[in-house]
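Next up is one chain by itself, shown in structure tokens, the form predicted on its own.
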Amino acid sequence: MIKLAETKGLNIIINEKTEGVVPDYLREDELFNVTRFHESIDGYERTPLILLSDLSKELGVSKIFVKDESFRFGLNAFKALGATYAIARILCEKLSVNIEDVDFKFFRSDEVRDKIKDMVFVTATDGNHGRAVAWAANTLGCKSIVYMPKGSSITRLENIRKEGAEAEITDVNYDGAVRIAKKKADEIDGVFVQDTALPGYEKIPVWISQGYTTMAKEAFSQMKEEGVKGPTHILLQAGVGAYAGGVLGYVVNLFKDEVPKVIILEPEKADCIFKSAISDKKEPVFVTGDMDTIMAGLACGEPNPLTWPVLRDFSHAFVSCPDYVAEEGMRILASPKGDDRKIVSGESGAVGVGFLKVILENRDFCYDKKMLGFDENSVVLCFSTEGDTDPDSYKRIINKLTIKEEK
């Protein structure tokens, strides 16, 4: 590893040498059933892949593609392709039927819904998670509970409940939140339905680092529709890093010798990726306390054991991120320049943008981007992975106020 001078705050990790084993169920053909189960659902359409023509200029590169996960089945956000794959796959289990001979009208039937209607999903969310199992169980006639960290927008919370969920902001820390969750679901037999594995448990988040992939198959394609071949970069967030690792592992197998450099982002006071790839162990380091960033999306402080090798042997490069790279790309995005659409993305969505604003703009970062390999050919795929989730700190941050200004 190759760890960058610190600019602006901005801490990089370039990975010299990118190879390693990917687990065999981010294999293309073990996916396909994922994709056609997110097509059954009502409501499933592509979100929208923006080509950013005058921002790319400006940026001097060729292409910023910029995928919009606000319009996901009306939750404002990406995880519901996680949230329903997993619990369709748990259903799955408990019916004893087979994935690839079910779609999710199946599971809405009559006779279905009686067998599953007892059932109650447990999880910790910072929100989006939280909101998509809630509205998966509420949709499919079952019972949910969702554990958040101190600190969590009352918007989010109240949007949880509003699918139908037995919510609560408690007074610890995401991972403190999970073991929360971790704990009532055994108390209650219900089913844990996290994105983070832990010792015995490891197959439901593998099924929602699966149900991710979705997002990029359709990007690949709506990209080949422009004529694109495909990225030269990949900008992903990490929060624990299931759906960075589950999309990243993807690429790598689909692209085979002609990888994307695919860079990683992390907020800087939850820099738990960046803080394990900088380490001379290179196995998973914990990041403690209470992680006040406002991308609370990636507000999380362990790694996922499972995507966290992939990450590892395959990024190029690992960033830390202050708080103000998120807040320029959501300014970015909200008033864009020429042509380009406007695109409602929220802390954790924009930090993609926003770095590309950072790193290609000023002088200082001249070798970084040598280094990431950016220049006039570079075609950037990033993903917004929410909206207006919490819609005060939003137009607060898009307004250029602060909390004390707001007062």
Ligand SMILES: Cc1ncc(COP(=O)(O)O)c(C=O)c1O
The other form holds:
Amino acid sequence: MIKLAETKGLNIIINEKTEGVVPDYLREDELFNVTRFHESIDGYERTPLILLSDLSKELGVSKIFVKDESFRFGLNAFKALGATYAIARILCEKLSVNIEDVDFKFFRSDEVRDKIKDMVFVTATDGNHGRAVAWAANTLGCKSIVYMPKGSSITRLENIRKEGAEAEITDVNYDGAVRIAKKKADEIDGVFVQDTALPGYEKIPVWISQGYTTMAKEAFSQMKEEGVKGPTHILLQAGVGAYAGGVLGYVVNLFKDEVPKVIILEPEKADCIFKSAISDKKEPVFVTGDMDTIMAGLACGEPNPLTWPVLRDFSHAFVSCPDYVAEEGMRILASPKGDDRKIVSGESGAVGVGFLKVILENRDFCYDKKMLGFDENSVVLCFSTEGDTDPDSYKRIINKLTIKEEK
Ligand SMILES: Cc1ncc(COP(=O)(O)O)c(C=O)c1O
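For the form predicted together with the ligand instead of the form predicted on its own, what are the coordinates?
Let us now look at the entire complex, which starts with that chain.
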């Protein structure tokens, strides 16, 4: 790993040697049923893949694509891809059926609803995953209980309650909320549906990571339809890394000898993947404390132990970003220049575009840009993983007001 000099608060490490073994569960043939199942969910549509031509010209690259996940199932974030697939697999086990043989309609039939109506799904979330679990449970006539870390947004809490969940904000951080949820699930004989693995708890997080790959699969076929050969760079933001690791593993298997450069972005206050990458150990390193960042969806201190090895072995770079990077991205996407389409992108969704703007526009980053392999031929794919999931904070940021100024 090469650590580049810190510039404007950004810390970047380049992974010189990308090699390793991708878990079998991220092989394309293993993932066939994931997308097929998603396509059977009522209201499923591919989310838009938006080409920002004017921004690409301004920043000196060939193309910047943004996949807008604010349109996913009307939930304003991508997380339902993981939650729905995991819950489907849990129900398959309960009903002794194979995922190959069923679709979403099957789970909504009167006969099945009667068999699953007393099931309770329990989870911890900073907002999006919990809303997705609550939505899936509610849609299938089951119950859900959701725990949030201290300082969570009230709007995000209310959106989870609107899906019929019993939800509360705890006085611990994200990783503490995960432990509370696990304990509760054990006590009430509920099903713990978490997007990170714990010792002896791996099956469900694997299904969740598999679920996220639909987003990448859609993006690659949309690019193909536009006549664009695969991306040269993919920017993935990470909390525990279940989504980034799932997508990266899928990408490595799919592109084989021509794997795009994948860059992992985290908030500096919760950069557990970055810290793990820079440490000499092969094992993940934890970040503790409040992890005070506007990127609430990424405020996780303990990497998912299942996807961490994929991130460690195959990411091209790891970046620890101050909050201003995400704010920059939110504003660019909210009021794009020229003919580019507006994208409503929340704090955890916009960090990729913000990073591009900071790195590619600023002469102080010439060396970093070279090390990251960006040039006029680069085709960059970013995922805006959420819309304005905290609308007050979103408005404050795009209007450039800080909380102090507002008073
Ligand atoms: C909007 C958003 N983007 C990205 C992530 C990161 O996903 P993961 O925790 O799997 O790294 C999250 C997680 O909650 C999220 O809500």
